[in-house]
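First, one chain by itself: the form predicted on its own, in C-alpha coordinates.
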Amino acid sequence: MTQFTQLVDGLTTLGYEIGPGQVRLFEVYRDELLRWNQYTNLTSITDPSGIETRHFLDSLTILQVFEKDAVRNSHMRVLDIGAGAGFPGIPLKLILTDINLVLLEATGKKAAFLRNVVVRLGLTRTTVVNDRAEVLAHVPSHRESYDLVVARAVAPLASLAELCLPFVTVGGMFVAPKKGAIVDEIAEARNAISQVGGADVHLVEVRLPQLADERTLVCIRKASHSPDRYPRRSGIPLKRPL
(Lines of atoms letter the chains of each structure in order from A and count residues from 1; the text may use other names and numbers.)
(Lines give C-alpha, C1' and ligand atoms only; values in the text may rest on other atoms or scores of the structure.)
Protein backbone atom coordinates (compact mmCIF):
# COMPACT_ATOMS: atom_id res chain seq x y z
CA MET A 1 0.00 0.00 0.00
CA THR A 2 1.47 3.30 -1.02
CA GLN A 3 -1.28 5.50 0.38
CA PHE A 4 -2.10 6.11 4.03
CA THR A 5 1.17 4.53 5.17
CA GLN A 6 1.13 6.52 8.42
CA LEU A 7 -2.40 5.39 9.17
CA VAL A 8 -1.64 1.75 8.39
CA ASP A 9 1.58 1.80 10.42
CA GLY A 10 -0.11 3.53 13.36
CA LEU A 11 -2.94 1.00 13.37
CA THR A 12 -0.42 -1.84 13.28
CA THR A 13 1.17 -0.39 16.41
CA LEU A 14 -2.28 -0.34 18.01
CA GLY A 15 -2.75 -4.01 17.08
CA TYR A 16 -5.12 -3.60 14.14
CA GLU A 17 -4.68 -4.40 10.45
CA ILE A 18 -6.75 -3.00 7.60
CA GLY A 19 -7.09 -4.15 4.03
CA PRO A 20 -7.05 -2.24 0.73
CA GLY A 21 -10.84 -1.87 0.79
CA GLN A 22 -10.78 -0.10 4.13
CA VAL A 23 -7.91 2.12 3.02
CA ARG A 24 -9.99 3.07 -0.03
CA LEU A 25 -12.88 4.13 2.25
CA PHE A 26 -10.55 6.41 4.21
CA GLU A 27 -9.46 7.90 0.87
CA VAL A 28 -13.07 8.56 -0.14
CA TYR A 29 -13.72 10.10 3.28
CA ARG A 30 -10.69 12.39 2.95
CA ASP A 31 -11.70 13.49 -0.55
CA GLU A 32 -15.27 14.27 0.53
CA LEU A 33 -13.96 16.24 3.50
CA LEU A 34 -11.73 18.36 1.27
CA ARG A 35 -14.48 18.86 -1.32
CA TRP A 36 -17.09 19.99 1.22
CA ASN A 37 -14.57 22.08 3.12
CA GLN A 38 -14.35 24.45 0.16
CA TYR A 39 -17.76 25.87 1.06
CA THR A 40 -18.49 24.51 4.55
CA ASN A 41 -16.18 25.15 7.50
CA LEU A 42 -15.38 21.59 8.55
CA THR A 43 -11.65 21.64 9.34
CA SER A 44 -8.61 23.93 9.30
CA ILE A 45 -6.43 20.92 8.48
CA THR A 46 -6.42 20.65 4.69
CA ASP A 47 -3.20 18.84 3.81
CA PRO A 48 -3.71 15.10 3.15
CA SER A 49 -0.95 14.05 5.56
CA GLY A 50 -2.48 16.14 8.34
CA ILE A 51 -5.91 14.63 7.75
CA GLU A 52 -4.40 11.15 7.80
CA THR A 53 -2.63 11.61 11.14
CA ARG A 54 -4.29 14.47 13.03
CA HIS A 55 -7.85 13.41 12.17
CA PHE A 56 -7.97 9.74 11.18
CA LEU A 57 -5.18 8.22 13.29
CA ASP A 58 -5.84 10.55 16.22
CA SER A 59 -9.47 9.38 16.24
CA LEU A 60 -8.38 5.75 16.19
CA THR A 61 -6.21 6.08 19.29
CA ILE A 62 -9.46 5.42 21.17
CA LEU A 63 -8.95 1.78 20.16
CA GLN A 64 -6.35 1.66 22.94
CA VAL A 65 -9.15 1.65 25.49
CA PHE A 66 -10.33 -1.81 24.45
CA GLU A 67 -9.06 -5.34 24.17
CA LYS A 68 -9.16 -5.69 20.41
CA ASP A 69 -10.41 -9.29 20.33
CA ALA A 70 -13.34 -8.37 22.58
CA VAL A 71 -14.40 -5.29 20.66
CA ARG A 72 -13.68 -6.17 17.02
CA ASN A 73 -17.02 -7.94 16.45
CA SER A 74 -18.97 -6.01 19.06
CA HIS A 75 -22.41 -4.57 18.36
CA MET A 76 -21.98 -2.00 21.13
CA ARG A 77 -23.82 1.31 20.87
CA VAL A 78 -21.47 4.25 20.34
CA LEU A 79 -22.39 7.94 20.45
CA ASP A 80 -20.09 10.65 19.07
CA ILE A 81 -21.11 14.00 20.63
CA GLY A 82 -20.26 17.12 18.66
CA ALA A 83 -19.23 14.92 15.74
CA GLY A 84 -18.37 17.84 13.46
CA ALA A 85 -16.75 16.30 10.38
CA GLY A 86 -17.14 12.83 11.88
CA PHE A 87 -14.20 12.51 14.24
CA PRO A 88 -13.71 10.20 16.02
CA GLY A 89 -16.91 8.30 15.21
CA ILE A 90 -16.53 7.54 11.50
CA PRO A 91 -12.88 6.37 11.64
CA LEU A 92 -13.88 4.07 14.52
CA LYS A 93 -16.78 2.73 12.44
CA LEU A 94 -14.47 2.03 9.50
CA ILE A 95 -12.37 -0.23 11.73
CA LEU A 96 -15.04 -1.59 14.10
CA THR A 97 -17.61 -2.23 11.39
CA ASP A 98 -20.16 -3.96 13.64
CA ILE A 99 -20.73 -1.11 16.10
CA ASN A 100 -24.02 0.79 16.15
CA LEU A 101 -22.96 4.42 15.71
CA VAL A 102 -24.88 7.65 16.32
CA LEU A 103 -23.29 10.92 15.23
CA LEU A 104 -24.71 13.89 17.12
CA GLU A 105 -24.07 17.30 15.58
CA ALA A 106 -25.89 20.56 16.34
CA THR A 107 -24.83 22.49 13.21
CA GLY A 108 -27.05 21.77 10.23
CA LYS A 109 -24.38 22.08 7.52
CA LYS A 110 -22.06 19.70 9.36
CA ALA A 111 -24.91 17.23 9.90
CA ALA A 112 -25.60 17.38 6.15
CA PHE A 113 -21.94 16.56 5.47
CA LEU A 114 -22.14 13.61 7.85
CA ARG A 115 -25.24 12.24 6.15
CA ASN A 116 -23.48 12.53 2.79
CA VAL A 117 -20.41 10.67 4.08
CA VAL A 118 -22.51 7.91 5.61
CA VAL A 119 -24.08 7.31 2.19
CA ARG A 120 -20.83 7.65 0.25
CA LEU A 121 -19.05 5.15 2.51
CA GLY A 122 -22.01 2.76 2.59
CA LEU A 123 -22.09 2.70 6.37
CA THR A 124 -24.78 0.55 7.97
CA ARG A 125 -26.08 0.87 11.53
CA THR A 126 -25.00 4.53 11.44
CA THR A 127 -27.34 7.44 12.21
CA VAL A 128 -26.85 11.20 12.10
CA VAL A 129 -28.84 13.31 14.56
CA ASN A 130 -28.97 17.09 14.13
CA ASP A 131 -29.61 18.30 17.68
CA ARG A 132 -27.95 19.54 20.86
CA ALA A 133 -26.68 17.17 23.53
CA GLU A 134 -28.59 19.11 26.20
CA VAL A 135 -31.84 18.25 24.39
CA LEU A 136 -31.17 14.72 23.15
CA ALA A 137 -29.96 13.54 26.57
CA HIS A 138 -33.51 13.93 27.88
CA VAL A 139 -35.04 11.77 25.13
CA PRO A 140 -35.74 8.33 26.68
CA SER A 141 -34.47 6.34 23.67
CA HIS A 142 -31.06 7.99 24.00
CA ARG A 143 -30.68 8.58 27.72
CA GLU A 144 -28.31 6.09 29.39
CA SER A 145 -28.45 3.98 26.24
CA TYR A 146 -24.85 3.91 25.00
CA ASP A 147 -21.98 1.58 25.90
CA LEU A 148 -19.42 4.13 24.74
CA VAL A 149 -19.72 7.90 24.38
CA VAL A 150 -16.88 9.87 22.80
CA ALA A 151 -16.36 13.61 22.44
CA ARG A 152 -13.39 15.13 20.67
CA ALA A 153 -14.75 18.63 21.22
CA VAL A 154 -12.46 21.32 22.60
CA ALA A 155 -14.29 21.98 25.86
CA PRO A 156 -13.45 21.72 29.56
CA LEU A 157 -13.81 18.22 30.96
CA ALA A 158 -16.33 19.44 33.57
CA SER A 159 -18.64 20.63 30.79
CA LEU A 160 -18.11 17.47 28.74
CA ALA A 161 -18.90 15.27 31.74
CA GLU A 162 -22.30 16.90 32.20
CA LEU A 163 -23.06 16.73 28.48
CA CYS A 164 -21.85 13.18 27.87
CA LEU A 165 -22.30 10.99 30.94
CA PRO A 166 -26.14 11.16 30.95
CA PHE A 167 -26.01 9.24 27.65
CA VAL A 168 -23.84 6.43 29.03
CA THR A 169 -25.43 3.27 30.35
CA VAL A 170 -24.43 2.30 33.88
CA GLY A 171 -21.25 0.28 33.48
CA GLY A 172 -20.44 1.98 30.18
CA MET A 173 -17.70 4.47 29.46
CA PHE A 174 -17.14 8.06 28.35
CA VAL A 175 -13.83 8.77 26.59
CA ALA A 176 -12.48 12.27 25.93
CA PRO A 177 -9.24 12.60 23.92
CA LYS A 178 -7.17 15.47 25.35
CA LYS A 179 -3.89 17.19 24.47
CA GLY A 180 -1.25 18.62 26.78
CA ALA A 181 -1.30 18.83 30.57
CA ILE A 182 -4.65 17.76 32.00
CA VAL A 183 -4.08 17.28 35.74
CA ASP A 184 -5.70 20.59 36.73
CA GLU A 185 -8.57 20.09 34.29
CA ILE A 186 -9.35 16.68 35.78
CA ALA A 187 -9.25 18.09 39.30
CA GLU A 188 -11.70 20.85 38.32
CA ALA A 189 -14.02 18.25 36.73
CA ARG A 190 -14.27 15.82 39.64
CA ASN A 191 -17.37 17.46 41.11
CA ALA A 192 -19.18 17.37 37.78
CA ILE A 193 -18.15 13.78 37.15
CA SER A 194 -19.49 12.71 40.54
CA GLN A 195 -22.76 14.63 40.22
CA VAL A 196 -23.70 13.03 36.89
CA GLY A 197 -22.85 9.47 37.91
CA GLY A 198 -19.24 9.04 36.86
CA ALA A 199 -16.66 6.99 38.73
CA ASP A 200 -12.88 7.31 38.95
CA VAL A 201 -10.94 8.72 36.02
CA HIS A 202 -8.57 6.39 34.18
CA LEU A 203 -5.89 7.85 31.88
CA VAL A 204 -4.47 6.13 28.81
CA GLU A 205 -1.37 7.72 27.31
CA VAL A 206 -1.13 7.85 23.52
CA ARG A 207 2.32 6.89 22.26
CA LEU A 208 2.54 6.81 18.49
CA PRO A 209 5.48 8.17 16.47
CA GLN A 210 3.04 9.56 13.90
CA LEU A 211 1.50 11.85 16.57
CA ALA A 212 4.11 14.12 18.09
CA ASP A 213 1.93 16.06 20.56
CA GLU A 214 1.28 14.85 24.07
CA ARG A 215 -2.08 13.08 23.97
CA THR A 216 -4.13 11.35 26.65
CA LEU A 217 -7.43 9.49 26.62
CA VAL A 218 -9.51 10.46 29.65
CA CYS A 219 -11.74 7.46 30.41
CA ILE A 220 -14.62 7.74 32.87
CA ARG A 221 -16.71 4.73 33.83
CA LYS A 222 -20.44 5.30 34.52
CA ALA A 223 -21.10 4.11 38.08
CA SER A 224 -24.66 5.26 38.81
CA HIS A 225 -27.68 6.80 37.14
CA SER A 226 -27.49 10.48 36.18
CA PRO A 227 -30.01 12.70 37.99
CA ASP A 228 -32.87 13.76 35.73
CA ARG A 229 -31.90 17.44 35.93
CA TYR A 230 -28.65 16.86 34.00
CA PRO A 231 -27.63 18.06 31.57
CA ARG A 232 -29.00 21.52 32.23
CA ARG A 233 -30.57 23.58 29.44
CA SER A 234 -28.70 24.44 26.26
CA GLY A 235 -25.51 26.42 26.75
CA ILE A 236 -25.41 26.26 30.54
CA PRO A 237 -22.93 23.35 30.91
CA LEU A 238 -20.38 25.32 28.89
CA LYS A 239 -21.06 28.69 30.52
CA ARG A 240 -21.34 27.46 34.11
CA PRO A 241 -19.63 24.09 34.63
CA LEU A 242 -20.65 22.19 37.74
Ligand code: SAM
Contents of the next structure:
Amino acid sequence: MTQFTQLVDGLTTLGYEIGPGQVRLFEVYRDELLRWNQYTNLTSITDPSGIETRHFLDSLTILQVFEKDAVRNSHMRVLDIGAGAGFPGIPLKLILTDINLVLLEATGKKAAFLRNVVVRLGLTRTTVVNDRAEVLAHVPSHRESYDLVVARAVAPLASLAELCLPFVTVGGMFVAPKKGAIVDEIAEARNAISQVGGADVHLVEVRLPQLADERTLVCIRKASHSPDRYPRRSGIPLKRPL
Ligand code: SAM
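Since we've got the form predicted on its own here, give me the form predicted together with S-adenosylmethionine too.
First the chain shown before, then all remaining chains and molecules of the complex.
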Protein backbone atom coordinates (compact mmCIF):
# COMPACT_ATOMS: atom_id res chain seq x y z
CA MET A 1 0.00 0.00 0.00
CA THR A 2 1.20 3.54 -0.77
CA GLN A 3 2.22 5.54 2.29
CA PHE A 4 0.87 8.94 1.15
CA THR A 5 3.27 10.57 3.61
CA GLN A 6 2.95 14.05 2.12
CA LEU A 7 -0.85 13.88 2.25
CA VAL A 8 -0.89 12.54 5.80
CA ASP A 9 1.67 15.11 7.01
CA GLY A 10 -0.10 17.97 5.27
CA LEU A 11 -3.42 16.93 6.81
CA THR A 12 -1.80 16.74 10.25
CA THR A 13 -0.65 20.35 9.81
CA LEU A 14 -4.24 21.24 8.91
CA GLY A 15 -5.40 19.50 12.10
CA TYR A 16 -6.85 16.32 10.60
CA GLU A 17 -5.73 12.73 11.04
CA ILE A 18 -6.63 9.92 8.69
CA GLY A 19 -6.47 6.18 9.21
CA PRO A 20 -5.40 3.38 6.85
CA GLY A 21 -8.96 2.97 5.53
CA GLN A 22 -9.11 6.57 4.34
CA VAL A 23 -5.58 6.39 2.91
CA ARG A 24 -6.68 3.33 0.95
CA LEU A 25 -9.59 5.30 -0.58
CA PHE A 26 -7.19 8.01 -1.80
CA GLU A 27 -5.11 5.22 -3.33
CA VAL A 28 -8.11 3.74 -5.15
CA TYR A 29 -9.07 7.22 -6.36
CA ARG A 30 -5.54 7.90 -7.67
CA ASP A 31 -5.42 4.54 -9.47
CA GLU A 32 -8.83 5.09 -11.11
CA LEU A 33 -7.73 8.57 -12.20
CA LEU A 34 -4.59 7.20 -13.84
CA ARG A 35 -6.47 4.30 -15.45
CA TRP A 36 -9.17 6.51 -16.99
CA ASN A 37 -6.63 9.15 -17.93
CA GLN A 38 -5.16 6.77 -20.49
CA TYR A 39 -8.21 7.26 -22.71
CA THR A 40 -10.03 10.31 -21.25
CA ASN A 41 -8.32 13.67 -20.79
CA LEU A 42 -8.73 14.17 -17.04
CA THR A 43 -5.42 15.54 -15.78
CA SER A 44 -1.97 16.54 -17.01
CA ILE A 45 -0.50 15.55 -13.64
CA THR A 46 0.30 11.86 -13.90
CA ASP A 47 3.09 11.24 -11.38
CA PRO A 48 1.79 9.74 -8.12
CA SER A 49 3.55 12.36 -5.98
CA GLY A 50 2.02 15.19 -8.02
CA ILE A 51 -1.46 13.71 -7.66
CA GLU A 52 -0.92 13.37 -3.93
CA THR A 53 0.14 16.99 -3.39
CA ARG A 54 -1.13 19.09 -6.32
CA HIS A 55 -4.54 17.43 -6.51
CA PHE A 56 -5.35 15.77 -3.17
CA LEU A 57 -3.60 18.03 -0.66
CA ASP A 58 -4.26 21.17 -2.69
CA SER A 59 -8.00 20.35 -2.64
CA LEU A 60 -7.89 19.81 1.11
CA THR A 61 -6.42 23.23 1.86
CA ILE A 62 -10.07 24.36 1.80
CA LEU A 63 -10.34 22.76 5.26
CA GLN A 64 -8.40 25.79 6.53
CA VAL A 65 -11.47 27.95 6.07
CA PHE A 66 -13.40 26.16 8.82
CA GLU A 67 -13.16 25.55 12.50
CA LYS A 68 -12.46 21.83 12.60
CA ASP A 69 -15.14 20.97 15.14
CA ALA A 70 -17.75 22.90 13.17
CA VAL A 71 -17.34 20.79 10.03
CA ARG A 72 -16.18 17.37 11.15
CA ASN A 73 -19.66 15.86 11.50
CA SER A 74 -21.45 18.44 9.45
CA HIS A 75 -24.19 17.52 6.98
CA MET A 76 -23.69 20.80 5.14
CA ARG A 77 -24.62 20.94 1.46
CA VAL A 78 -21.54 21.39 -0.71
CA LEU A 79 -21.44 22.04 -4.46
CA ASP A 80 -18.26 21.66 -6.52
CA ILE A 81 -18.68 23.59 -9.79
CA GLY A 82 -16.58 22.40 -12.74
CA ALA A 83 -15.40 19.43 -10.69
CA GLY A 84 -13.46 17.90 -13.61
CA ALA A 85 -11.88 14.75 -12.19
CA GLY A 86 -13.32 15.56 -8.74
CA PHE A 87 -11.19 18.38 -7.36
CA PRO A 88 -11.66 19.71 -4.77
CA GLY A 89 -14.98 17.98 -4.00
CA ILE A 90 -13.98 14.32 -3.69
CA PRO A 91 -10.92 14.79 -1.42
CA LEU A 92 -13.10 16.97 0.83
CA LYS A 93 -15.75 14.25 0.94
CA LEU A 94 -13.12 11.64 1.88
CA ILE A 95 -12.26 13.73 4.96
CA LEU A 96 -15.65 15.30 5.77
CA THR A 97 -17.57 12.07 5.24
CA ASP A 98 -20.97 13.40 6.38
CA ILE A 99 -21.34 16.28 3.92
CA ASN A 100 -23.95 16.21 1.17
CA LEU A 101 -21.92 16.69 -1.98
CA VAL A 102 -22.98 17.60 -5.51
CA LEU A 103 -20.34 17.45 -8.25
CA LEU A 104 -21.30 19.59 -11.24
CA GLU A 105 -19.43 19.01 -14.47
CA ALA A 106 -20.29 20.15 -18.00
CA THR A 107 -18.25 17.55 -19.91
CA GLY A 108 -19.98 14.18 -20.29
CA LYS A 109 -16.84 12.04 -20.17
CA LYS A 110 -15.64 13.69 -16.97
CA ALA A 111 -19.08 13.29 -15.41
CA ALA A 112 -18.92 9.58 -16.34
CA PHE A 113 -15.57 9.31 -14.58
CA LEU A 114 -17.01 11.02 -11.51
CA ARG A 115 -19.96 8.61 -11.41
CA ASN A 116 -17.55 5.68 -11.62
CA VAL A 117 -15.40 7.05 -8.77
CA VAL A 118 -18.41 7.70 -6.55
CA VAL A 119 -19.33 4.01 -6.90
CA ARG A 120 -15.74 2.73 -6.57
CA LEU A 121 -15.19 4.75 -3.38
CA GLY A 122 -18.64 3.86 -1.99
CA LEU A 123 -19.44 7.54 -1.42
CA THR A 124 -22.87 8.15 0.11
CA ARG A 125 -24.83 11.44 -0.12
CA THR A 126 -22.87 12.29 -3.29
CA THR A 127 -24.50 13.21 -6.61
CA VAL A 128 -22.97 13.90 -10.02
CA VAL A 129 -24.77 16.35 -12.32
CA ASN A 130 -23.71 16.63 -15.96
CA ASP A 131 -24.77 20.18 -16.82
CA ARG A 132 -23.56 23.77 -16.98
CA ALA A 133 -23.67 26.08 -13.97
CA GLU A 134 -25.55 28.67 -16.04
CA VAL A 135 -28.40 26.17 -16.45
CA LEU A 136 -28.44 24.41 -13.07
CA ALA A 137 -28.38 27.70 -11.13
CA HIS A 138 -31.91 28.39 -12.39
CA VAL A 139 -33.30 25.04 -11.18
CA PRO A 140 -35.18 25.81 -7.92
CA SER A 141 -33.88 22.77 -6.01
CA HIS A 142 -30.30 23.97 -6.57
CA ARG A 143 -30.67 27.74 -6.48
CA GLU A 144 -29.50 29.35 -3.22
CA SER A 145 -29.43 25.94 -1.56
CA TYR A 146 -25.77 25.26 -0.73
CA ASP A 147 -23.93 26.17 2.47
CA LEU A 148 -20.62 25.97 0.63
CA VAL A 149 -19.80 26.27 -3.07
CA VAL A 150 -16.27 25.57 -4.30
CA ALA A 151 -14.67 25.91 -7.74
CA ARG A 152 -11.01 25.27 -8.55
CA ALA A 153 -9.36 26.29 -11.83
CA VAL A 154 -12.65 26.96 -13.62
CA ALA A 155 -12.62 30.69 -14.53
CA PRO A 156 -11.42 34.13 -13.40
CA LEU A 157 -13.09 35.37 -10.22
CA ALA A 158 -15.41 37.88 -11.93
CA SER A 159 -16.97 35.09 -14.03
CA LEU A 160 -16.91 32.65 -11.13
CA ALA A 161 -18.85 35.04 -8.91
CA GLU A 162 -21.74 35.08 -11.39
CA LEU A 163 -21.58 31.30 -11.93
CA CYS A 164 -21.22 30.29 -8.29
CA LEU A 165 -22.85 32.78 -5.91
CA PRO A 166 -26.43 32.16 -7.17
CA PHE A 167 -26.09 28.62 -5.75
CA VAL A 168 -25.08 29.81 -2.27
CA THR A 169 -27.69 30.18 0.44
CA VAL A 170 -27.78 33.62 2.09
CA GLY A 171 -25.28 33.37 4.94
CA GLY A 172 -23.32 30.62 3.14
CA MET A 173 -19.94 30.87 1.47
CA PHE A 174 -18.19 30.52 -1.86
CA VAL A 175 -14.51 29.49 -1.77
CA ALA A 176 -12.16 29.64 -4.75
CA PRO A 177 -8.61 28.34 -4.32
CA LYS A 178 -6.26 30.51 -6.39
CA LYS A 179 -2.55 30.40 -7.23
CA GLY A 180 -0.17 33.36 -7.53
CA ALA A 181 -1.03 37.07 -7.37
CA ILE A 182 -4.76 37.71 -7.04
CA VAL A 183 -5.08 41.40 -6.10
CA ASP A 184 -6.01 42.53 -9.63
CA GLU A 185 -8.34 39.56 -10.16
CA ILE A 186 -10.23 40.44 -6.98
CA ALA A 187 -10.45 44.12 -7.95
CA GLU A 188 -11.89 43.15 -11.33
CA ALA A 189 -14.46 40.90 -9.63
CA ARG A 190 -15.80 43.47 -7.13
CA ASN A 191 -18.72 44.56 -9.30
CA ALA A 192 -19.78 41.01 -10.16
CA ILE A 193 -19.57 39.94 -6.52
CA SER A 194 -21.83 42.73 -5.30
CA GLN A 195 -24.32 42.34 -8.19
CA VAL A 196 -24.96 38.67 -7.36
CA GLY A 197 -25.28 39.18 -3.60
CA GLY A 198 -21.75 38.58 -2.37
CA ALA A 199 -20.14 40.54 0.44
CA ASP A 200 -16.85 40.80 2.31
CA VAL A 201 -14.07 39.02 0.44
CA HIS A 202 -11.88 37.26 2.94
CA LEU A 203 -8.46 35.82 2.02
CA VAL A 204 -6.89 32.79 3.68
CA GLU A 205 -3.25 32.18 2.84
CA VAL A 206 -2.19 28.57 2.40
CA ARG A 207 1.08 27.70 4.09
CA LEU A 208 1.99 24.05 3.75
CA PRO A 209 5.57 22.86 3.23
CA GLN A 210 4.30 20.23 0.77
CA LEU A 211 2.88 22.95 -1.56
CA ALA A 212 5.55 25.29 -2.83
CA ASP A 213 3.60 27.85 -4.92
CA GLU A 214 1.83 30.82 -3.41
CA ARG A 215 -1.78 29.79 -2.80
CA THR A 216 -4.75 31.73 -1.44
CA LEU A 217 -8.31 30.74 -0.66
CA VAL A 218 -10.67 33.50 -1.78
CA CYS A 219 -13.74 33.29 0.48
CA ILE A 220 -16.88 35.26 -0.31
CA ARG A 221 -19.83 35.39 2.08
CA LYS A 222 -23.32 35.52 0.51
CA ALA A 223 -25.12 38.51 2.01
CA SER A 224 -28.29 38.94 -0.08
CA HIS A 225 -30.34 37.10 -2.71
CA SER A 226 -29.01 36.86 -6.26
CA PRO A 227 -31.27 38.60 -8.82
CA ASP A 228 -33.12 36.03 -10.98
CA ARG A 229 -31.36 37.16 -14.17
CA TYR A 230 -28.02 35.75 -12.93
CA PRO A 231 -26.22 33.78 -14.13
CA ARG A 232 -26.80 34.89 -17.70
CA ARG A 233 -26.99 32.30 -20.48
CA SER A 234 -24.22 29.76 -21.12
CA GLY A 235 -20.86 31.25 -21.99
CA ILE A 236 -21.77 34.89 -21.27
CA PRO A 237 -20.34 35.09 -17.70
CA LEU A 238 -16.97 34.06 -19.10
CA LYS A 239 -17.14 36.15 -22.28
CA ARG A 240 -18.57 39.34 -20.75
CA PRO A 241 -17.92 39.42 -16.99
CA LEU A 242 -20.13 41.82 -15.03
N1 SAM B 1 -11.95 21.64 -10.74
C2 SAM B 1 -11.13 20.66 -11.42
C3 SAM B 1 -9.71 20.75 -10.98
O4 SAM B 1 -9.36 21.69 -10.26
O5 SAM B 1 -8.92 19.86 -11.34
C6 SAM B 1 -11.27 20.80 -12.93
C7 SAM B 1 -10.65 22.05 -13.51
S8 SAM B 1 -10.84 22.13 -15.26
C9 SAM B 1 -9.58 23.19 -15.71
C10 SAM B 1 -12.33 23.10 -15.43
C11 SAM B 1 -13.58 22.23 -15.50
O12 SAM B 1 -14.72 23.05 -15.35
C13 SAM B 1 -13.72 21.47 -16.80
O14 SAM B 1 -13.88 20.11 -16.52
C15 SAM B 1 -14.96 22.08 -17.45
O16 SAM B 1 -15.69 21.15 -18.19
C17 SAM B 1 -15.72 22.60 -16.24
N18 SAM B 1 -16.57 23.76 -16.52
C19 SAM B 1 -16.18 24.92 -17.10
N20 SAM B 1 -17.21 25.78 -17.17
C21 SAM B 1 -18.29 25.15 -16.61
C22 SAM B 1 -19.64 25.53 -16.40
N23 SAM B 1 -20.09 26.73 -16.79
N24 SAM B 1 -20.46 24.65 -15.79
C25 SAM B 1 -20.01 23.43 -15.41
N26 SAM B 1 -18.73 23.01 -15.60
C27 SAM B 1 -17.88 23.87 -16.18
